[in-house]
Amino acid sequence: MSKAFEHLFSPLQIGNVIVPNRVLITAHTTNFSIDGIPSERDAAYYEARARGGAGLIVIGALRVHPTTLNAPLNIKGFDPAVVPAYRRIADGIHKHGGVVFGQLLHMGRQITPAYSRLPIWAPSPIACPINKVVPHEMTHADIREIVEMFALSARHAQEGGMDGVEIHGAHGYLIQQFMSPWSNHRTDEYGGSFDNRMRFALEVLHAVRDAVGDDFVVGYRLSAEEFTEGGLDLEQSIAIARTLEATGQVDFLSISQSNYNPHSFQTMIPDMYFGRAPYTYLAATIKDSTDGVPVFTVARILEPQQAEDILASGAADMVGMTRAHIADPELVVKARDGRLDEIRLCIGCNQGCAGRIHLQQPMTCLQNPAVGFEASPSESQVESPKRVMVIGGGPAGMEAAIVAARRGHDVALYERADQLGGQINTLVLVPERAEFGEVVRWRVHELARLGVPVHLNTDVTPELVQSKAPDVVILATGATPAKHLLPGLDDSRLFTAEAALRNPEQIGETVLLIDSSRHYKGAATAEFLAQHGKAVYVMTKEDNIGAEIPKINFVGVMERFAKYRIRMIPRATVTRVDGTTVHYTQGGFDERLEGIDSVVMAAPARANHALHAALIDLVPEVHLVGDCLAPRSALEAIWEGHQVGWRI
């Protein structure tokens, strides 16, 4: 074990119950349930963490109730049917020596009732700022129901094997909707003071104890900060959880953040915009005033060394690491061998988890493809190895190079550029989209770990296919980045967003840019812009930009355009240039905007694939990956690279 991390590998006491490290992983939806019921992805899904050494992983979301349903592929906690797959996920985690907890959630006003068809329910008729349905107040025969429905939720995991339950009282969910004076506009004994809005909390918490024992764990999970007018700030949260220590029946408290308010629905899981761990101060106060209750603390931490850091400062006993397990399953191993170059860092970018999840789709991850896959032998060794030779250093042939090497195939990666990377080496000029850079570094290392030979500066030929004779040929040459003339508009006054990022001082002073990327391209080109002084109008022919960002990142975006006054003209199709005025039509008007300089194009790209045809005849396999198949993101892109490197 490596001596630098001797807190983040000590063991840790919770309740009746001994955690044999600091590393949590947090309830997270994976969406791989079938019918309410957890399935054989999620049990090897969180065997995979807790053999690569996560000390405690807390299951989640465990719905309560009907009402909090709203997508088939929700964990129906109330349901006994999901006992027996509780004890398959128990079993497995078990194995390994880990903990495990389930989080018991009752989402009230946060979602829609369109799969269940119920009416949602909230402690006051007040709607949801993202969702915007009108909620169902909560009589007190409603709220009887949820507090039984908890306790009866609690028993099932107890009974399925787990450890401990979690209440979730966080995030602006139910119990927190009730706790927050912005959401609970009652006058009963369930609303007004401090003490009637913890009354369902306390309600809730005494039920579940009554129902487990005391020889069972229960903790808490609060928002410490919902950032949000009128809502629980750091000091009420300071008091709610003294409150909840008091009543004897809280075995730890784990410390998040957020609620659904615009602004604050970003900060529930933040993105590569906010830095690392920009909330560690919560838990830290939160520990700071409480009594010796164990405090857990979460939000981007992401390296072994930060981690413990944390921990030596006394700020949390545990520390949350989340989407650094779902990127790496084997982070706490490779920790504690001392092979910190070998994990595979989370960047922040949200894409496959909390995207995916918002989609009501199974969740994946950029940076790791095989995510819910954990079953499957993706990498198991070949018993005919193949001559392998992948075209295309990007993102998709460095990931399919690496899973054909270690499958025992012979691969040679071929790059035309002086560095491999593609694409992403244009992105990571954008400061705040530099961690991007980690989807390059880790592939980089790991191809020289494996022995994979690199040939750059390397314009692949049939003639140089034919002349390696390779059994496989893997395509993945990219795209070429496009922009389209406009009527009247000189061709060295337009750019491609690539252009513009490599080349700033090109870009005239007052810029338009005109998006048709439907993702990040075209707004962190015109933040980019910005903030090196520009005056920025971004054009779409659609009601935003943007229609790909994952939902919670989206916030940011809106709020990042209003602080460098970034203008948005949408539904809007430029019709011709004179000079510096462009015209364009929206809604039926013509229009027209004054003294731009040049113009900025973010638009799909176009696929590199004229060797494909050329190779048909030469090689018996040829796989085409990524943007040479067809334009999209990185997250398909090396899905794509990872998947053709296990069928090879």
Ligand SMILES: Cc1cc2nc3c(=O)[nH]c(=O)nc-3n(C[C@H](O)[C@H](O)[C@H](O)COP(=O)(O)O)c2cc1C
The other form holds:
Amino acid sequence: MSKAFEHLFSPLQIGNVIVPNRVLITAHTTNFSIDGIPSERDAAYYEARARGGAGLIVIGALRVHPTTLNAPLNIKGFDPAVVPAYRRIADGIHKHGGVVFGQLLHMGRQITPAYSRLPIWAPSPIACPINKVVPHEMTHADIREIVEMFALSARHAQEGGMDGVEIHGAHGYLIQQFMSPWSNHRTDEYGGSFDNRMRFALEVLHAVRDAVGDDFVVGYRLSAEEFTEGGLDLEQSIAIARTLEATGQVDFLSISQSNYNPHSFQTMIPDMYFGRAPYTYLAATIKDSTDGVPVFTVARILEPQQAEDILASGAADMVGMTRAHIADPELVVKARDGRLDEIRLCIGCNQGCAGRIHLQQPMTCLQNPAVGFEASPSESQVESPKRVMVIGGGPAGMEAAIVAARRGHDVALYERADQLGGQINTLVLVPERAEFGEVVRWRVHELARLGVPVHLNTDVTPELVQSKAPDVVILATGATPAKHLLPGLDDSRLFTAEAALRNPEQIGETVLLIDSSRHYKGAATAEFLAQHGKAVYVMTKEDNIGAEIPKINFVGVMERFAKYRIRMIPRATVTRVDGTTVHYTQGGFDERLEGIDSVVMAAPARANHALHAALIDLVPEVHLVGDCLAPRSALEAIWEGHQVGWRI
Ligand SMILES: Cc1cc2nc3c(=O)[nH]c(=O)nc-3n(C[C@H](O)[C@H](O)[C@H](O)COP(=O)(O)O)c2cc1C
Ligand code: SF4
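Hand over the structure of the form predicted together with this ligand; the form predicted alone is what we had up.
After this comes the whole thing, all chains and molecules, with the earlier chain placed first.
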């Protein structure tokens, strides 16, 4: 075992189970279940992470009641039909020496009734600021029913072979709604004083403990900060943690943060703008303030050394590395073997994981498109290797080359520029988005490890293709940044977003950015220009920009716009430009903007597929992937590259 990670690889006793190391995958909804029952995809997904060495895995969001179902993809923890499916998951994790707990959840008001068509239940009839539906104020009978359903759902986890349960008392869901004075305005014995607000949580805890007995692990997930005026703060959370520990019925405390107040919501699954491990101080404070109950920490802990340092500092007993494991299921094994450069780091984009979950879609990962397909691995070896020529070294081309090479094909990669990475090399010019560089770093490293020849500075022609006589060509030639002329505007004052990022000094002091990208291209360029001292207006034809930015990240975009005083002009279209005056229509009215020095366009790029027509008669098999097929985000480009590498 590597001595470098001696804390990480030391076992921990939690209740009556021993976890083999300190690496935890906290609860996360996968949306792989079918009609409320975890699927084979779930079982294979979790088993892959146990095989990769994670010591403890918490299975996310086992719903305890029909009033907390958002979609048929949610796991019905209250339905006995889940037990055999739990058994499959637990067996898969145990086979590799891992420990598994199930998380019990009621979301309270933080849900919409669109799917369940049932009234939303909450302590008080106050709408959630994000979902905006006024809930039914729970009666005492409702409270008793939910307490019993937590207990029933815990028994299902136990019958399904899990080693414990975690009561979800965090993220602003039902239990936290009772605990927080921000969401609990009751005047009966469940509201008002600290003891009254704790009553529901303690009733749930006692009922769960009674249901599963003393020999089964029962833990509690707690948001130690709501970051909300009038809500729970760290000081109150210390009191909550001490109260829970004093019951003698809690085997661990898993410390998180947030509720569904928009500012707070973004902290639940912090994106790359938050940096690394922004909330470890919360767990450290709870650990310091309690009397030995194991305390877990989480949030943007990505690398083994970072985790080791947190453990060595005594800030926590276990380190949650959740998205780190979505991106690389073998993180722990690679750390143990000293293969640190091979770890594919999560970049904190939230595009594949949280972004898709909030759209009620199955989870995926920008870095790891194999998520959810662990049962049918894309790396199965081919019987008759083909000669594969990949043209274009952006994310789609690199991914296709890697997957094809792993499967045994004879692959070569060609790139026109002097480096791999394509458009990623431009977007990392925004300092807060530099973690996107990991998309390129890992793939460059992997191509070298696999021995794939990479030909840079090579403009591929049909003649070159003919001379190489490949069996398969994968075209990944990307897209060219586009701008559309505006009546009256001199081309010297019109820039693409990409040009603005590369040469901000060429942009005038007052800028109009016209955003039709629907993604970060517009938002991130606007922020970047504002950081360079420009006065920035952002115009869109839609109600708002960023329709495709993950909901959980978008709060941060709007907060940064406010910070940089970026002004939005929604539902607007430019009609003409007259000197430095931009004329536009908005809601049927003619408006104008004075003093605009430059116009920047964040528009969808134009697909580069010119080679395709020339190659179809030359090569037996030609595939287009990524932006040259249709310009979209890196999430789709990498997914498509992976798919084609897998299929050929
Ligand atoms: C796709 C996804 C789904 C999640 N679902 C849950 C959930 O069901 N229950 C929960 O307590 N936390 C959930 N989380 C939050 C994680 O447990 C964790 O706190 C968060 O991802 C931050 O940790 P990380 O930076 O290690 O990923 C989810 C996170 C992601 C990315
Ligand atoms: S989608 Fe992005 S944030 Fe989510 S796990 Fe993958 S790399 Fe990390």
